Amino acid sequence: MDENEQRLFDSWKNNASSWTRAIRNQQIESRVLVTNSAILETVIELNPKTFLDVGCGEGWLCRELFSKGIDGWGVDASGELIEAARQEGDTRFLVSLYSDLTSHKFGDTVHFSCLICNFSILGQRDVAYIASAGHSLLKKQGKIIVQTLHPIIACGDAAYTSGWRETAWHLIGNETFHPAPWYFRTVESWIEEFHARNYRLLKLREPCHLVTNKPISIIFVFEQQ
């Protein structure tokens, strides 16, 4: 890993407990009001039989999909977050770097209907790792679903170009977070990076805040070619 990737990886060792509490106590307004339901709706509309939640965190999305009868697994590079996910009573969670996704066994599932990346593509190399893994792990015409901060909002006052940025964590409840770098992508860059790896854009959504009507996130659905 380069310096930025290593700092990003290390940050989740420090942030795992705070993040788990913030998610389970519903302290992130945008998620409660908009983005949680947006990713669930997007996945369910595709009617997948199986899923792999890449960067699953403490596992909330997996548990929601399990409860709807959709089989799947969650993976995360943070052992602390995977431990938190397993403590909720399900064993379908594994520790894995994105670069190692194809080295694991996922029970009886060999190929998934979709890979889900819900606010979990934060590094520069993540798209390459996940897209490459998809060619081995996805069924024919399988989907990669990505939700991320909307680039218009996430860009702030910086130039609208792809590149490393520093996290600007806002206070969430009583939680504090260790800052870390993350890799910003323009809308064009997201699409081009997946197109270059033999995926086509099938659908794009822009969930908006219910009060301000400004976009909070953007959801891409890419289909393997």
Second form
Protein chains: 2
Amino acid sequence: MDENEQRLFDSWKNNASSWTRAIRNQQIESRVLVTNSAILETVIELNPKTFLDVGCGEGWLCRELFSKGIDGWGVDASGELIEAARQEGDTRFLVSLYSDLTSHKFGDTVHFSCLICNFSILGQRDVAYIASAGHSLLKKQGKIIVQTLHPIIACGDAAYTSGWRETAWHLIGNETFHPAPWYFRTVESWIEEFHARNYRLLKLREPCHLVTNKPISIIFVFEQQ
Amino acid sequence: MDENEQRLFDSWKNNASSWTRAIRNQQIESRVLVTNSAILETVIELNPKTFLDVGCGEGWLCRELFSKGIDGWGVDASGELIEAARQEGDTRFLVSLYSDLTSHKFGDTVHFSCLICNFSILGQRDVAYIASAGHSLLKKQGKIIVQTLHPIIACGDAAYTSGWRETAWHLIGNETFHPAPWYFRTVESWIEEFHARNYRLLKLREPCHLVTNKPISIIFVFEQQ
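Having seen the form predicted alone, could you now give me the structure of the form predicted together with another copy of the chain?
Full complex below, order starting with the chain above.
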């Protein structure tokens, strides 16, 4: 890991318990009102048999999909978050760095219908790790589904170019946060990086805030070629 | 044509001579500084043998491509603009509604490498007409290249949803303009509309303003499936 990646990794270690509380107490309004249902709908529309939730955090999305009868696994680099996920009763959660995704056994599942990355691609090399893992872990024409902050909105006043950024987060809901760097990508870059690795955009969605009517996130569905 | 399309058509009739002057006198800064070279680079990168410039206006882009030895034709619904284009000396310009693109003979060219729509998809049904024409006029795996205002920037204060809008334009450079309605599309809609018609996004670019460092336009390259 380089320095930014190490700081990112460490911050999630520090934030694990406050993040788990923020999610479980529904403290992040944009998630509760818009982006949770947007990712769920996008996944369900694809009618997957199996999924791997990459960067599953405390596991809410896995549990939603399990409850709809879709089999899958959640992985996260944070042992604390996987611990919190397992405490809800299901064992289909594993600790893994994104660079190690292909070194695990996921029960009887060898190839997944889709990988899901819900606000979980935060580092520079994550796209490369996940795209590469997809070529081993996905069925033919499998999908990678990515939700992230809408780049044009998330860009703020800075120049619209891909690169590491410092986050200003110190609070989420009532929870104190340990800030972390994150790697900003333009819409152009997101698509280019996956296309360069033998995926092709199948669908793009721009979930909008219900009050401002402006997009707050973007969802890419890439298909393995 | 419905009422909006008729008003759009009429406004270009009214604007033809002032538009021709505005382009030829380089009065539109964003074009001179950014978007003209962005569309040219995108086309040239694809190394096309032939092109059809759909909504070519007074013909500057055709002339640039002709001068690089690429054969092609320009079409525009405005007889006045095609007249202005021909006055520069080349005869490869034709008047055509977008709904009639397949009813013309383009010299010896039967199938084009690409269709180019540079800020020229302004009506609601234009995408359907052009996508449909592409299936007759394009070579196998031919491309449709679209440049338009970046939806998130062009959206302004209105809700981010596709629909007809009134333009506020009354001046371009030193020229008086007759305002026209135009059909706004989100990034999601642009991609969805072409994907629904058997094209697939190959590349997306977001040319940025050199001073603000924010995207001012977006370029989609769709490939026929």
